[in-house]
Structures are given as structure tokens and as C-alpha cells.
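Presented as C-alpha cells, the chain that follows is alone, the form predicted in complex with its partner chain.
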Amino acid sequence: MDPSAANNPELLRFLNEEEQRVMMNEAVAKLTSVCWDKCLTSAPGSKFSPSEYSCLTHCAKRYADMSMVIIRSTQSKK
């Protein structure tokens, strides 16, 4: 069996959902470094703070949130 993706259409497949799993996992490690710094204001606890988890519960969503808002100004600034 010819194992070069380009004639394996299994092979191929693989590489793609791979490609998307990494990119997935970057953009998870990105926003959980990101939101570690924004919300935990002290030394880690045994467990999180109501406010620290509340804080990371909605940091990816707002940080998603605030990209369309940078989007659309950086456009509406042409």
C-alpha cells in the first residue's frame, strides 16, 4: 500500500482532523495562559475561588467577544 498521503484518502483524512485537534489545542493553551493571569490574583489554593472560577467560566467567551469587536472597528476604520 502506497503510504504518501497524496494517493491514501484515509491517510489524508487523518492529517486534517490531526491538524485540526493541534490547532484546537493551541487556541485552548493561548486563552488558558491568557485567562491564568487575568483571574488568579493570588497563589493557586487547593481549590478556586467563586470568583476566580467564575472569572476563567466566561475569560474565553469575552476574550472571543472582544476579537469581533477589534475586527469590525479595524474595518469600519478603512
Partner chain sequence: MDSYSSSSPPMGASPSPEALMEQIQAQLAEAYAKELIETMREKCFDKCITKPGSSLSSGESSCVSRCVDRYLEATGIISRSLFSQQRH
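Since the one above is the form predicted in complex with its partner chain, can you give the form predicted on its own too?
Next comes a single chain, given without company.
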């Protein structure tokens, strides 16, 4: 990379946004995999059953809550 490009605020902002986008996509993929495997024990029909819906909702919330705890903990150590 050109040394002058490393100081370009626009480029740095773009790279930061792209990194955040990649991290979000990875988190969604992980969340989907974990909660899907945990909450759906058989082939899904055209709709989730009430228990599947409830499980998926709670699983996603717990995953998001724990992700925020980890992020805050990591940021506070910097």
C-alpha cells in the first residue's frame, strides 16, 4: 500500500466500515448456525412452531447480549 494512502481518512473510514460489515456478517452466520442447530430438531415446515419461534428468539437475544458483553470487556482492556 502506498504510504500516503495509509493516512487518507476517507480510505481508513471505508476500511473500518468494511471490517465492521465482515464482522457483522460473521456474527449473523454464527448466530444462525448455533440457534438453528439448538432450536430446530426436525425439518422445518412453512412456519416455525411456537416453541421453535420462542427458542430462536431467546437464543438470538442471549447471543446478542453475550456478544455485547464480550465487546465491552475487550474494549475496556485497551
